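The form predicted alone is given below as one chain in structure tokens.
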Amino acid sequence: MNNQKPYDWLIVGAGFAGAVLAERLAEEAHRRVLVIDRRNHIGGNSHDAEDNHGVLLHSYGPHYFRTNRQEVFDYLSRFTQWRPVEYKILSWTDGRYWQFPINLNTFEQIIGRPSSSEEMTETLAKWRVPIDNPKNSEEIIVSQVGWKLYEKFFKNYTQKQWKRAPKDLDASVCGRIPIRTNRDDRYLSERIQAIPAEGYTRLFERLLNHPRITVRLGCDFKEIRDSVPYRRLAYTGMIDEYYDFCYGPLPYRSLRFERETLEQEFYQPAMQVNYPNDHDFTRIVEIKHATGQQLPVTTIVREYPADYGPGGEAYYPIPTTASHSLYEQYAQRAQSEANVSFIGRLATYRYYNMDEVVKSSLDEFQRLKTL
């Protein structure tokens, strides 16, 4: 019999969802918390680290922190200073770079002369396909900019990324990307756009550096769930895996990364360049544009979409009607759990931004802090 004193909480996953909840439970509720992660590092998909050349890279693809939630920014600011960044990306097709997301500068590139917001608005009104209630990603884009721009920037990129036609995906997939008639060429629209000054991993180290928090890495939940005593569980992993895929596996997309280090300060003119119509990869990311490192070398990362399978990494829930219906079966079962909280992207099968994950954990703490 295990005579070890039970932890108040076992938290599965050391990404934003788990780390934020652990910090709040330990600091404000004075709970004793064990955080485990099957990976050998903290930070989840937000983990970053220097490569062999000293270039700081985001290990699982670029993580562009942005938010309009002041309370989330203020909370995280306890654990990091920030480097303000305006995230800029370009799209490469037809043998040239294009401003993206679509804005007035893009429109001028299309028509080959200076223009105005008024002319762009009038032209898009002619190009648009009138659809009152767009039901999928194809409809949401053609209802905003028409077929020409949809096919140039969205159609093939989405097909590559999701291995599904845009018309088979929720409108939210492409609808997240802004369309602007001014010269705002930022990728994102949120008021606060920044990156942790010392990197995400340092932020997580500070979040989890608490005397009431124990962290175990390389530790699989299934292997220790019956050997470690705890009173309550917070689970941030795949909800279908938690229930042994009893209703069937939820579909995900995965990614493959190809790194290349070059003996030059920068490789491309922007932090991210999309390749909607050329090459098998979807984008090349040079995060050094955002981190501000001053080095004579640079490392670029080509990002290839990949099928998800056992042993791989589940990056993106696939938002279709069928996948939502399957998730609802798991969600209904989860509601019957008395001492388990499901939080984060994988446990709720949602494409959250980082600030949304943090906010959900802060909200969950308010609900759980007296338990």
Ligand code: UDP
Contents of the next structure:
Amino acid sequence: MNNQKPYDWLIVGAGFAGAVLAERLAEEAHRRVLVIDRRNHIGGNSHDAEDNHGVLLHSYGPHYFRTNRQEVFDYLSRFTQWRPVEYKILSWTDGRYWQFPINLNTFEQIIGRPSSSEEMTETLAKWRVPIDNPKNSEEIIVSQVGWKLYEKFFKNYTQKQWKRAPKDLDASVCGRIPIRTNRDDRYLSERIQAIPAEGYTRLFERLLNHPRITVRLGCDFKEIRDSVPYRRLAYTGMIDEYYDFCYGPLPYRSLRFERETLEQEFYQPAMQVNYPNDHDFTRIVEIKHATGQQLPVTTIVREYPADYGPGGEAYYPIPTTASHSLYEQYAQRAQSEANVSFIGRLATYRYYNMDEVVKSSLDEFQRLKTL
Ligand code: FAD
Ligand code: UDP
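Requested next: the structure of the form predicted together with the ligand (the form predicted alone having been shown above).
Below: every chain and molecule of the assembly, starting with the one above.
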């Protein structure tokens, strides 16, 4: 028998979903919370750390915080100060850099002379394929800019990233990328764009540093589910894994990160360069452009899309009609659980950004705080 006093909550996963819920439960609802993560660090995929050369890197790919939600920004601002950043990226193809996402500057590069928003709008009206309700990632792009720009910037990048044709992916995947007829050259359109001034990991340390929160790292749920007493469970891992893949595995996409440190201040002209048509990697990220670190060396990270298999890292749910239906079976089963909440990107199988995950944990807390 286990005589330990039960925790009010066991939270599986120390990423944004788990850490925000833990903080709220401990601070506002005065609950005793155990947070576990099978990785040996907090922060989930948003974790960052310095490499051997002192360069602060985002461990699992670039994490550009952005939001239109004041509530989320205000909440996180209790745990961090911010460094405002306008995320700017370029695309490399046909042996040169292109402004990306597509805007008036890109249009001028394409036609090889100065232009105007009016001319770009009129031209896109001729190039675009009229589709009333774009149903997939091919249709959403060709309905805005036509085949030529779709093929130049989207078709092969998407195929490489997802190992699927854009027409087999939800419109929301490529639809995330703005297309503009002005000179706004930011990658993202949200009103607030900033990076935690001392990094994400420091933000997580402050979120979880609470007398009613205990954190155990390097600890898999499976190892302790029967030995640690708790009243309620919040699970932020893969929902299919939680249910032992009873309806079959959900598809995920993984990545391989290849780092290279160079004895120079900067390697490339932007924090991210996308490679739609060259190489096996999709992008090279030099996050130093965003963190503002002043160092004589730099580290770049090449990002190679990879198949996901057991033991690997499930970075992306794959948004297709078939995967949504399979997920729905798991979601139905999850609804019948009285004492378990499924939150976050993997447990709800959504291609969520960080602010969306924070928002959903804050909302979930409102539902759970009296339980
Ligand atoms: P996670 O951060 O994945 O945390 C889940 C945690 O649960 C993990 O640490 C995992 O180890 C742990 N876990 C799972 N199963 C178990 C188990 N059985 N036992 C113990 N622990 C377990 N968002 C943005 O807003 N801007 C960006 O620029 C951005 N870029 C991204 C780039 C990449 C390459 C990726 C993959 C994601 C990006 N995101 C970005 C999304 C962002 O990472 C997610 O929104 C956020 O991390 C989700 O938080 P989460 O807590 O739901 O999941
Ligand atoms: N995309 C593309 N070309 C690009 C950038 C993005 O085709 O140069 C598509 C691709 O399918 C990608 C999706 O748009 O997966 C979303 O891009 P984002 O940069 O938001 O991806 P993430 O940072 O989430 O990997």
